[in-house]
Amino acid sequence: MVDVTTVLRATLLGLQLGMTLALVAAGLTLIFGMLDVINFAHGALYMLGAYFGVVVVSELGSFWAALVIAPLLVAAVGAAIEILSLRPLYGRNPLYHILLTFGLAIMIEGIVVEVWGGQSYRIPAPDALSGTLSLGSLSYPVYWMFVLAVSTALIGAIWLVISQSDVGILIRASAHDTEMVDALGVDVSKVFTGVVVFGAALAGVAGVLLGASRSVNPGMGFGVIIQAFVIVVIGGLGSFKGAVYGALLIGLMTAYGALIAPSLTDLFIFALMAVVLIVKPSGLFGATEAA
């Protein structure tokens, strides 16, 4: 029999996992919405964020520095990928982008193994975030609550920027009618680069945040990209709102599934994705929405 405290703990864990996955899925879906590129290398960027975090903490001894510097480094890698490899293929068959980003993911994983080896690492969480927080009969790790708060704040800020700011209007306009925006004198290529850089930075943030609670290893990118693709398929390719709701749904299903039937959790998730594809192939929030 599962008690109320266990359900509350699973709910918090599911929300925390969902909001962190939303950081990865949001970048993935924004890139697709803008560029029509299914970026298989996005999971590798998440992995790079975790490894850069390990290096920064090792060199500077500060988790907070890692939380800032590692995403910036991943953003620089994202800019290089967009300018040097994705941009020359815009307007070509989408299969080229799939093959290219899949190859990039393999290359990045190979470089990581060559530089850091195949062993696992962990980003040490700061002492200020150690211990547990008591919420009545529920004890919850302070660091996990921090991850939930930071992820929620970032997703909320992105939502506001996309829906309320001039930058958001420019992104949505570029996604819906690139030629019109270009005719108005806006350098759309810079908008594309900015979206890829921003998506890569979000993946880097998620890598650092989860790198302090999970193992940092060369296979972590593959695992998260599968979850991210399930999320964007359920929410709708290109929809930021769909990515957030889809991530929360997957996070809660994962947490509750661990209580009810741990061995069947993945089956439930992929069954849900199959049902969504059959009933509404464009996803819960459509396929062409950029915000």
Contents of the next structure:
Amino acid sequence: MVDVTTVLRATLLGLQLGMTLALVAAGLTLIFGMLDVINFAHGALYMLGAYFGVVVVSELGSFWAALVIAPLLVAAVGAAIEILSLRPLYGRNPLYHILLTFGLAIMIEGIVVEVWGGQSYRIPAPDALSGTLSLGSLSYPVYWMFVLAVSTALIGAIWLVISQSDVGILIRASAHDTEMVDALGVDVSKVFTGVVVFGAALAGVAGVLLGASRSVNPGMGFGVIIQAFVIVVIGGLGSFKGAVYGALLIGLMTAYGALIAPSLTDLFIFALMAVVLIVKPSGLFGATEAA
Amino acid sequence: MRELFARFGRSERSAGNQILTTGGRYALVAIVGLLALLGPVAAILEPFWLFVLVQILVFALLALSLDFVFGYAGLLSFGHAAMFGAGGYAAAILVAEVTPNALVVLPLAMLTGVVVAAVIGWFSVRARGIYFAMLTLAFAQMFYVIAFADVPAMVAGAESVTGGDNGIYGVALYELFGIVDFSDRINYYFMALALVTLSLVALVRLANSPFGRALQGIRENEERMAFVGYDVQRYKVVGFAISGGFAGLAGGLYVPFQSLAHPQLLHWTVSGELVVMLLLGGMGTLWGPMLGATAVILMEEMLAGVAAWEIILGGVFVVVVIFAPRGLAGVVVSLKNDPRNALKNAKDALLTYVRKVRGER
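Right, the form predicted on its own is done, so what does the form predicted together with its partner chain look like?
All chains and molecules follow, beginning with the one already shown.
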């Protein structure tokens, strides 16, 4: 029933899904690690990326332009959110951020419905990436390979930056002890804005990439945010490495689950999350102890 | 990060005993009396509003149940939809298969909520703060998938138990030994009003009992309570189970009235909306969250016709959280204690906001 080709195809699909989810989860986990903000609006930013992509492609006719411009627009929205709404709340109970970003997510969804209506769209994939790749008995869309390559390259680059560069040291230090970094003379509020802007841009890239292989609709934001939460929690809140491994795990589980028992995949995923939390509350790669 | 979570739920607020003062008692009687009058008026003038009133009562009860664990014990449950939905499904199945007698079904719906909450709570109380929230979320989503994919039917080999993604529809309304017929919606309304009032009174009593004090102690300082000799985990599980009972009761009230038990009842967005009601109303006051639930349901119903209703709804949350962090209850209390400075307070809040946006401290 399940032959090698099917498994290979599911593996590729799982990796592709995992890497794109990692783009969303990475932003979520970086924002949490540094700002202690659980950003419920992150899914909405991903959705905005897809919609901006639709607009740019229809205006300029270029997918490549959309892949650059749409994330920049989302980053601008992220900056506005950080400065106007998150910043006045730092230092308060983190619960208020949940309410705030929940409200923002509802607002953005409302705006999307207002502007683009309730119907679904699709970003046309560029002609250069149409067609399928054949490897023996396996045929796989070129565009999906492209998505896998781009998101893997991006995640790899971020990994390098975080682990090797000065910026990475600053990011890790701020996440570890914000007050100390502040005391050392770094303008932490700029770092905070930067992280939100960067996370938003990543979500925007994921939105454009997936907007060309899935449908773009007003429900996609809330759909992806819960997946991203699960990933971040399994990987460890605040851990970039955890987000990447978690995303791959969830991506592969979803793809294999679709072969075995599609309706129960989510059950296994949430059960896995519960088991991880019970056994190791701080997640697989979490640094902070929960209790 | 540790300090951040240590602050969870801690504040200077009083223990919700505003209701236990003489003024609070009068206010409670006045509001219940007003609602008792409002129901029949709505039934005559515009039956749709009776429908909205029942919905408000159900969600007020649900918000109340969440406030008992969150506002008092400091346990942020992001899975209260599980108990709500479980109570609702239990009611739907019992009404269809056993009896529509409210005196049988509602206690069992409540019991279902208690059992589900006890199971979720037992696993979850070991984690704290945001991790507790995520665990309850995971368990609640598991219940959602179980109902959505109709896992009970797969296991039992039956054709349908939860009805899968269609849910169980055509659920009959309650009756009471043939004496009261709740298919008359106004009777149903009075039953809901009575049960919600009783629940509020019971939870206020409980919150101010030694048990409730212990829960507050755990919220303020868990280690100290453990050192003093309280079995902290057991208190938390029991508190969570009690809260789950009232959430189950809310589900039992909601489903027959809607004549539908749908997996959507169990979805995490219901839990999220509930947390929003709680914070909007002002947690830890018991009456605040009920006010929050009322505000959210009213906004949803009244704005449903307006094209941009989601934008307005989301905008209200954002404004409240920035300018009125203690919720509507905080606004009400501040207006009552200090009505003259209301304008000045509003101006101060605005100035503080501008200062913080500019990055000044």
